[in-house]
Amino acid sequence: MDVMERIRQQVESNPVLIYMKGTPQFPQCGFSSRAAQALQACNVDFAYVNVLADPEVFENLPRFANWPTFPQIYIDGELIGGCDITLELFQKGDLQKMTEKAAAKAGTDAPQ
């Protein structure tokens, strides 16, 4: 499968998705760490892709949505942005609403 098609499928099949350096449990950069923490604080399941473990995604994701940096957060199939935008949305209470709406639409619950 073409890498761009694989990225598209990941984005479309996960209500909340973060492309990050490392994992939420072991982030490999501060920006990825802060963005993942904001998503975790929303108490909604989210998927992640460790771009350091997938060189094809690391190389091609910036072209997918014309966003040059990591992390990249997608909610309900749309690019929300990177760390700064995610933290701003979280501080305003909007990230929680967005993730809850996407999870409800997809029929997923908060993590146990």
The other form holds:
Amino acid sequence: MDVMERIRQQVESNPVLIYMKGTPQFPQCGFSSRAAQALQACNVDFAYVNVLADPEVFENLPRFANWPTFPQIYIDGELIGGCDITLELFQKGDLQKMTEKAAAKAGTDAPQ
Amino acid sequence: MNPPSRIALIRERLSHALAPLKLEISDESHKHLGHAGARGGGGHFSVLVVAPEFAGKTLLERHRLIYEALGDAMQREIHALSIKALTPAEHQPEEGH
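Swap state to the form predicted in complex with the partner chain from the form predicted alone:
Okay, now the whole complex, with that chain kicking things off.
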């Protein structure tokens, strides 16, 4: 499968998704670590892709989203931003609402 | 490219594209030396940009404007960039951050 199509499917099939360096348990970069911690604090299930373990995604994700850096956080199929934006939304209480809403929506959607 | 020239490059590109009222750039590369995610040797920088152009724009749109202004420097000279993008009305100089 084409890498762009693969990324599109990941983004569309996971209500909350983070592309990060490392994993939430073993992050390999401070920015990825902080963003993943904010998602964990929202208490909703989220998916992650370790871009260091997937060189094709590492190379192509910036082009997919027109966003040059990692981590990248997607909620309900939309890029919401990187570490700074995620933390800012978390501090305002918006990230919790956005992730809850996306998880609820995914839960009620009829399976395709 | 050495760190002072990188800061000069960031300053030049952001000043040109966004005409900021305030622009602070700091090199935070020393905080991240040798960590496993740092590939390619570019630096870690932190910027505060206060620009009227950000009014009415989402955080995502503001950060995109900054990335677009930096262009190919994002691939070559900058490994990581921490961004604070504010309108003049949002910027409270007396508050720390």
